[in-house]
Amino acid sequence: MKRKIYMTAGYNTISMGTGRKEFNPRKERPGLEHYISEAGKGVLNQIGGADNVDESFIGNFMAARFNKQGHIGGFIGMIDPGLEFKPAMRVEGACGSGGLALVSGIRSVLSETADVVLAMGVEVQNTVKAIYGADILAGAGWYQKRKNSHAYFFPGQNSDRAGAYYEKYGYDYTRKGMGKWFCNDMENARLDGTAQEFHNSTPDLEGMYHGMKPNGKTFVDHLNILDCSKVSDGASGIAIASEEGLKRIGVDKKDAVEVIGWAQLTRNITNDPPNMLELTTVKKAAAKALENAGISIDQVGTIEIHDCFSIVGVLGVEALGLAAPGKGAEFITEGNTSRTGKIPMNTTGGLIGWGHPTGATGVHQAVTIWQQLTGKAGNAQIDITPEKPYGMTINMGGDDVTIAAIVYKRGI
């Protein structure tokens, strides 16, 4: 890259929804304006205010249907008067919208149209019942297939992936790996005060998971509800800056992460996945990001991966090259992805534990990596060793359709 790119000053709102003690579906809750304002101000307070920002991007998937609100870029000026009459844009790529906001900011800094970009993501989804929300979220796939698909569209698609994995590699073997993934996410979420499952106090997570068998009569054939990410309200923000931008905002490089490689790929949404047992676009994007960074996956110390469903965690481990096809479940069961394992993943809970406000997820992932690599993760902090100093985020929109993969290291 012709310019060095940094991220700093990350901020997450609470991921609000079932699991949080404050959540009450019968009471009025904050809307888009609240979450955008809180996350935006949270970043601005760390970078010397709005006057230091040149441009803004905000990822959002479906506010037009969840909240009957479009034109989300127009809300950036609401955060602070200093952001009004500056470039601001909403970007969309389903659940990968946050990752696209990050990539858009990176491109702006590289093109020298900006030295400091405010990148954000937001979604408020607890506005409709789950079955109606499933229909809205089906817009992340090819909607023409909706009438011939499961009522719970994306759980149904990932249930099919899980079923294919069971058939080839074994039901009990696979469920053991998926259950371990769920337990890791819950345990990690309990360490982050903004996580949706922060208040989770279930003593026997494994027993709860395996005691809830998949049942197609009540949900989908091959997943239970614990295999699924949360319906969440929330927002995240982070600043993307050049070296000159860091100087402007008064942030030392050691308090930032440098982006050393990235890739953004998209497959044809009208086609079925080329292989039900592989996240093909994730595999290609991750490999390209690592190649651009000039490192191997074995040098990465922690990864935030888009685990919208536990089976995606299993397939994601394989797509990253950490395990051979069919060995992903075993890799997880052996503890390799736990916070004390070979390569800790989703250290604040991932989508299943921290929550999944769809448009914000990619930005939340970047915030977590920034926290971990700079030692700002609080109770969720893991050890980052000199031998494995890099972090990585994989944000996915749709069923392996739109992928943003980014590799980071701590600024020096």
Contents of the next structure:
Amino acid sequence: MKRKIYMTAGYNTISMGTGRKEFNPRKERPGLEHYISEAGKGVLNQIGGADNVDESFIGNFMAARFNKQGHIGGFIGMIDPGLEFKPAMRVEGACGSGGLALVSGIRSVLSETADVVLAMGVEVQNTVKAIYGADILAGAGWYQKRKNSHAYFFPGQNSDRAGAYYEKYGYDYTRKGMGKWFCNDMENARLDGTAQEFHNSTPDLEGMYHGMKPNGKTFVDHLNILDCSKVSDGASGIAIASEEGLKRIGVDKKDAVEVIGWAQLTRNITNDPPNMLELTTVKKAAAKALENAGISIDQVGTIEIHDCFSIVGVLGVEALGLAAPGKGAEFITEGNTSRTGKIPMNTTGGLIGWGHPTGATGVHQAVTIWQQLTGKAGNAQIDITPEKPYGMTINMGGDDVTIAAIVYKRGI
Amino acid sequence: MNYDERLKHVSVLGAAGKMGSGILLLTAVEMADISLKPENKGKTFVLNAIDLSDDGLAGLMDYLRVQVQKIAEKKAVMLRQLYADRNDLIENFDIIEQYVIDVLRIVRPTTAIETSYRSNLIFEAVSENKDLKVKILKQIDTNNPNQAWFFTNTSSVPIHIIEDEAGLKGRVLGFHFYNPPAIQKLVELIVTANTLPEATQFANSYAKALRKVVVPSNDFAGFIGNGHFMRDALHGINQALELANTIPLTEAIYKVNKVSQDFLVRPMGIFQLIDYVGVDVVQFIMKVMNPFLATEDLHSDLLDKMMELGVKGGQLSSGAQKDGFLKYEKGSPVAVFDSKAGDYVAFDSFSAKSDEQLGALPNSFKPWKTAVKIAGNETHFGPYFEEMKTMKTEGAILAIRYGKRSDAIGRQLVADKVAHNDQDVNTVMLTGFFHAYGPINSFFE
Ligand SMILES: NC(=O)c1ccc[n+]([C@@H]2O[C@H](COP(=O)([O-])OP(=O)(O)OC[C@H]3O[C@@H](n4cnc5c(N)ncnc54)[C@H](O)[C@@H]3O)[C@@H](O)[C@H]2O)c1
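Let's compare: the form predicted alone is above, so bring in the form predicted in complex with its partner chain.
Let us now look at the entire complex, which starts with that chain.
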């Protein structure tokens, strides 16, 4: 890359929704304005204020339907008057919107139009019941196919993937891996005060998971709700800066992560996935990002992957090349992805445990990696060893359609 | 006439009432589901919602719209299949909206009882007044050429009396929902010596379609549920009066309520339950049942006194609990009525003393909410009551006495042939009253 790119000053709001003690679906709750403002200010406070920001990007998927609010870029100036009359725009790629905000920021810094970018993501989804939320989220698929799809559109798509995996590799074998993935997420979420499942205290997670069998009559055939990410309200923000930018905001390199490789790929949404047992776009994007970074997956110390469903965790492990096809479930069951395993993943709970405010998730992933690599992850901190100093994020929009993959290392 | 045809033209009498509105909702949804079957395309289904009250009917339609929408949201997975051929309905939102329309278009709210003259099936849920029920059913039957079937929701009038007096030979049965019908799983089914087997069979199919648990009860005033509850309540009231020989009645009521809730592990104490059902309703049902009872006097002066003072309990239309024996804040009892002073006495002012007199709960105590979820919970309640029997506290003694009485009431219902067997009594109390264990058991021997 022609300039060094850093990320720093990450901030997450609480991921609000079922699981949080303070969540009450019957009471009025904060809206988009609250979350955007909290996360935006959270970043600005760490970088010497709004005057230091050149441009802003905000990822958002479907505020136009969840909140009847379009034109989300217009809210950037609300965070701080210092951001007004500067470039700001909303970017959208379904649940991959946050990743697109990061990539947009990286591009701006690379193109030398900016030295400091505020990259954000937001979604406020608890405004409608799940059954209508499913309609809204189905916008991440091709509307021409909506008529013949499942009431719960995305769980339906991923249920089909899980079903295919069960059929090829065995039901119990697969559920074991998915169950372990769920347990890892919950245990990690309990360590992060902003996580939606932070208050989770179920004594026997595994027992609970395996006690709940998928039921196609009320939900989908091959998944139960524990296999699914949360419905969340939340926002995240992070600063993207050049070397000059870091100096301007007074942040030391060791308190930042450097972006050493990235890739953003998009699959044709009107096609069905080429292979139900593979996340083809994730596979290509991850390989390209690693290649750009000039490292191999074995050198990566921690990964935030887009586990909107536990089956995506299994398929993701395979797409990253950590396990051969069909071996992903086993890889997880053996504990390799747990916080003390070979390659800890989703160390603050992922989409199932931390939460999934769709448009914010990609940014939240970057914040977690920044925290882990710079030793700022608090109770959720894992060991980062010199042999495996790198971090990685994979953010996904739709069913393996829009992917942003980014590789990081701590600044020196 | 098959099941679908029987349900093609139906009327609910008293549709704006507490019970009628629920019966109407469940029936409207069942009729809509039938009307949407491919073989019924093009047929018109009619459900008359008949009531005296225009205001009540307006409220009913609001209630229906909200409730049908909730039901549709819950079964959206199935509805997508039901409307698979409707290319104009794509999102869940479209499909749910269409279903609500399809249910509501069946319902005809009206004050004109004449509309029921064309029905094949009539649900009766008007006020609990035998003469009123007999008069309307007779009037409808005289004018209705269809040999219609009548399903009455009466809580206390023997069905054969309605049958005789309204001249409905074989075409009436008791289909006794619990309040609220949309939520309570239990239905007591009461037939007379003449009831047509087809009608009973239909009633069972209909109950099954509504996913209700059916318990057959013999045709005896109060049936099983009220037969048990009224006597159980009377025991509680009399127990409190006995304690009131030495302590104020307010404290006695508090104690008996606590014993029946906590010590006996029930969802609510007996005085709270009386308030929930309504002091007036309890007094009234006792009054209707009493003449049919040869060897006991089902009556309480205390209830009469409460009614004289205008303290009735029951619920507001919002579902909130009205004050009765107890006063409620956010649904929980906080004070008890002092009938001498005509005002409430806060629990706080005496409960510490009363609790100490009652003594602690057994160590193995688990609250109702937890205990009710334990599968095969005899393993919990057996040892729990054994432990209680070894305790000599006032609370333990009152609870064991109460449990014994509740058991005896249950067994008497079987001996009197109101219930067919012990199991039916237990099912009614478990399902209709949410008890955690059946009243007929061996815990209190
Ligand atoms: N409430 C309960 O817990 C409960 C439980 C089981 C059974 N029941 C029985 O259900 C029946 C109805 O009870 P409820 O509690 O719903 O009473 P309710 O007072 O709430 O409803 C009775 C309705 O009947 C209407 N009505 C009265 N006379 C009428 C007439 N001539 N024509 C048409 N409508 C008329 C009233 O306007 C009212 O809307 C009673 O027989 C009662 O014993 C009640």
